[in-house]
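Only one chain is given next, in structure tokens, and it is the form predicted alone.
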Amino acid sequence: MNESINAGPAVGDVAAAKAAVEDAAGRVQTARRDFLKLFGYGSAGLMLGGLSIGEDGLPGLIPEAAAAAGKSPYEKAFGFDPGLLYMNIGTTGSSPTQVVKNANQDYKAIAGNPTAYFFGQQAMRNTIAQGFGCDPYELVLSFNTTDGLWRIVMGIPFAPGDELITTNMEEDAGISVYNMLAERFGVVIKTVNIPTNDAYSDAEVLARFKAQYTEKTKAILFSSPIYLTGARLPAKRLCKWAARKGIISIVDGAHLPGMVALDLHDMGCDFFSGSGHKWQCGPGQTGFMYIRNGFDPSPQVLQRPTSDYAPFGVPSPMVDIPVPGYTNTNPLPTYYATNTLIYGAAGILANGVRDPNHNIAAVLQLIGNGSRPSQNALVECCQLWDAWGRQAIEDYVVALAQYLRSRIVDHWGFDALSIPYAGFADASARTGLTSFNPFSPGFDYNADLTAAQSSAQSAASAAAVAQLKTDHQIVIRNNSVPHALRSNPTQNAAPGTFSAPLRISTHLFHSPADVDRVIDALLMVVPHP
């Protein structure tokens, strides 16, 4: 045990963590950005997503009032069933009350006049790139972070021979995406264990990571946060350091928009892709893919089309955008354009070459008539993240994981968790994903495990989720976890004996009210000292 993570008692964690809930809930009601830089071209692209401007030039749907005590700062803003306790939103978020009522009149709207949609989406990456750290000309508007994942590796030229590194907690979609490299293109794939609980440590991640390169490694493809622990693994080290080495980095951030204010520049990948659906609230089958294409470390106001037709010749209006720096430096790697009308298109990507003068993502988004309702509807959560303020959802989205958190170790201890508990969120626990085993025994998420006791402890697990819904209302969900071992922590457990903890997340339309009623029920339901 880390003495030094876990010295004193539990008791009175819990009341400083609901005091930082308290405290982050003030930031969060009251967080504002300047959206008339954000929107340089005025109200008209804000409209994009059927938000109403205030005078002040900011979307509508924000609250003017403070919340009622113990309660969320936008609980108000979304529409869940009476008495329902969502907290699964790591599988699928809720879209907010107005985005839903904009997207119904946006289907209508269609139906009564139809029409094809291949064209709009320059205004909307405009509109949409600086709330995650990027130029316009990078972000594409995908389906979600598995469409986003297959259309980066097939760009990628890989080679029989070629390595990449990932880890042994990926979601479905890298997993295929690697098996795939494997048999189709000999790719040699190494496995990096994550490790559970206090054989956690970034720095332990990062050496694990190393001691799996080779002159041979070509890329590295990591999820943050993990999906299955909700560790959020050191991104912007591991992109580093692949740099350094020449080698391309690929994130599964499936997880990470909506959830943390997110800055893809400094995160340093030449590659991500995450999820529309999940914390950022979209509708389903929206995401969201970068793809690195620059490499100047200063910052810059770039001036921006705000039409589609603009990089094929067509004049358009153009807007001003600040654009962060970059932390890679690197040269830009090749890049074949995939699922796309018009390849080569204007000279962009033609064979695979890359020019940061030239808009990519025009290219990468026009693969046929599109969902205009959909992406209209992302575009509007997007901006309600943007006004509310992501710095200030992150706060508080943390904070209120860590008072679940503190609760949990108060009742289960600090060996429940799957990643190392302190009073403060550190790096790897900034992250709205908790997940704890409270079947495992001793009530430690790292104990061995016979191949019968997995499979009991998988039943009981499984049979939880299912009581919590029929009798409590509350929606969580279970995984299957390769943990670290007790009894030796630089091994992860073998097939046949994976643990089956819970996974709770916690969102901005929850509150200490809702955390204490989810540890209410598990209480009654699940096994506890």
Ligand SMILES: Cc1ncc(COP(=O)(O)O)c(C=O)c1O
Given for the second form:
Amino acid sequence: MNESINAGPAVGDVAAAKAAVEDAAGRVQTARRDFLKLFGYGSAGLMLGGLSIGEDGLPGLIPEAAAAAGKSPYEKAFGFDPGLLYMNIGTTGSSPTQVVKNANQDYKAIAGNPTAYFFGQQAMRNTIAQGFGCDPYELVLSFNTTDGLWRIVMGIPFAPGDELITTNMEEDAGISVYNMLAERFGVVIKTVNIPTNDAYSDAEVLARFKAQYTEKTKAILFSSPIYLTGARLPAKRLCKWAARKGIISIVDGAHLPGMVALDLHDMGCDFFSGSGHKWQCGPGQTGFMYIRNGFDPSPQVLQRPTSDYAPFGVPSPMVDIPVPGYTNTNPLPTYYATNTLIYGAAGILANGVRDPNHNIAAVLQLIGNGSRPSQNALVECCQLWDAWGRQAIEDYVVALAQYLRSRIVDHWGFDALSIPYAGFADASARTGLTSFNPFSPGFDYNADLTAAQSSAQSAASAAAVAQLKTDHQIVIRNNSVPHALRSNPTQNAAPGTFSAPLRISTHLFHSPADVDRVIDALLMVVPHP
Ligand SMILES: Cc1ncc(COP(=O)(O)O)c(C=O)c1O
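Starting from the form predicted alone shown above, please give the structure in the form predicted together with this ligand.
So here's everything in the complex, that chain up top.
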């Protein structure tokens, strides 16, 4: 164990981590009041579909007193089955009760009076783009992260011999797209090993990407956070480095929307794909695809149309949308639409040509009939998050996860965690995904495993996940992880010797009491010192 890197609250200093959660819960109420002031909403001011609106015009949270008593401020907005403790948001989330109700009504209304719903998304994109720090022209409602990633890479003209730098910890969606690029277009895939436990630091990750660079590097593709370990990679630093080198950056940010306060212009990526159905808690088969469509470093207030027909010459009322400046000021990469009903209409994306004045999302969005109830429900979730305050949500989610990690450290030690508990790399790497390994020798995430130990661990880990569900009504998951090796932290476990840690998602509807419940159950189900 490297105590200097893992330095922070002493082992057992759980109280400080818990106090941080209470503090973050308190700030939620402030964020709500700030939103109210900023947007000037009065008691009848905010109409979010049929959402139950509080007296101050915002969707309700539980009272401050209840938050102080250890409940999640957001708890009452969700409708989980009684007794169920669902902690696998990393796979898929749960929609707020009111959103579910409205979506059902919407679906019923469509059945009663069927309508084609090719259109309507311009207004939706106008509503949600600000929450993600981008322009509605560059945000597309996709089906999910996988869908967005495929539409991104298939639109970039890769040539044989082009090199793509990625990581050894991509999810199947990322693995699939880079394998296809290799097989179909002869792209050479260069892989960075992601470090774990005390080997992890932002600087190390950056250095490993840089080490893979050659003059043939065309793009980097990485997920952040890493779904196996929960580590949030230094996305802005990676994208800035890529931009300086003239490399295209593609981010698989499946877990970011709804978990953190995203500012895509600030992150500086060229392309981003994320889930609507995970931490953003929208319905299944919803997601966000972002394609950088500008390079002005100054923030601006842009006039955007409210009608979907506007890009094609039909007059439309306009709205003002404030957008942050771009950190990536490179020219726009050539990009072809992969599926659209209106290829090249009004010259937009014709032959891959880019122009920041073009409403590319209007062309990319129009792929035939979609699901109006799903898209409306996703937008409603985004409105709720905006109203509750995305930074307040991130602060709460990360503080709660850090409380969970403090309790893990208390029982299993620093070495059991996927990233340093504290220290120089930690704060920026923290997310609501916690990965820890109670099965390895010495409770060491980075333990070198034999093939036999690896396969026994995989079985033990799967059994623990199953037992938590059947005996305790707690849903978490496990993963198969090519962790860094204690014997040589520059190397990661070879196939056949991967570890099988547990992954726990803590989200806005959870509370410190839920964290205590999962720890109590784990102590009954998995090995501990
Ligand atoms: C990093 C990462 N990318 C992509 C996906 C696929 O997400 P979706 O279901 O939105 O396609 C996941 C799902 O777990 C993931 O963790």
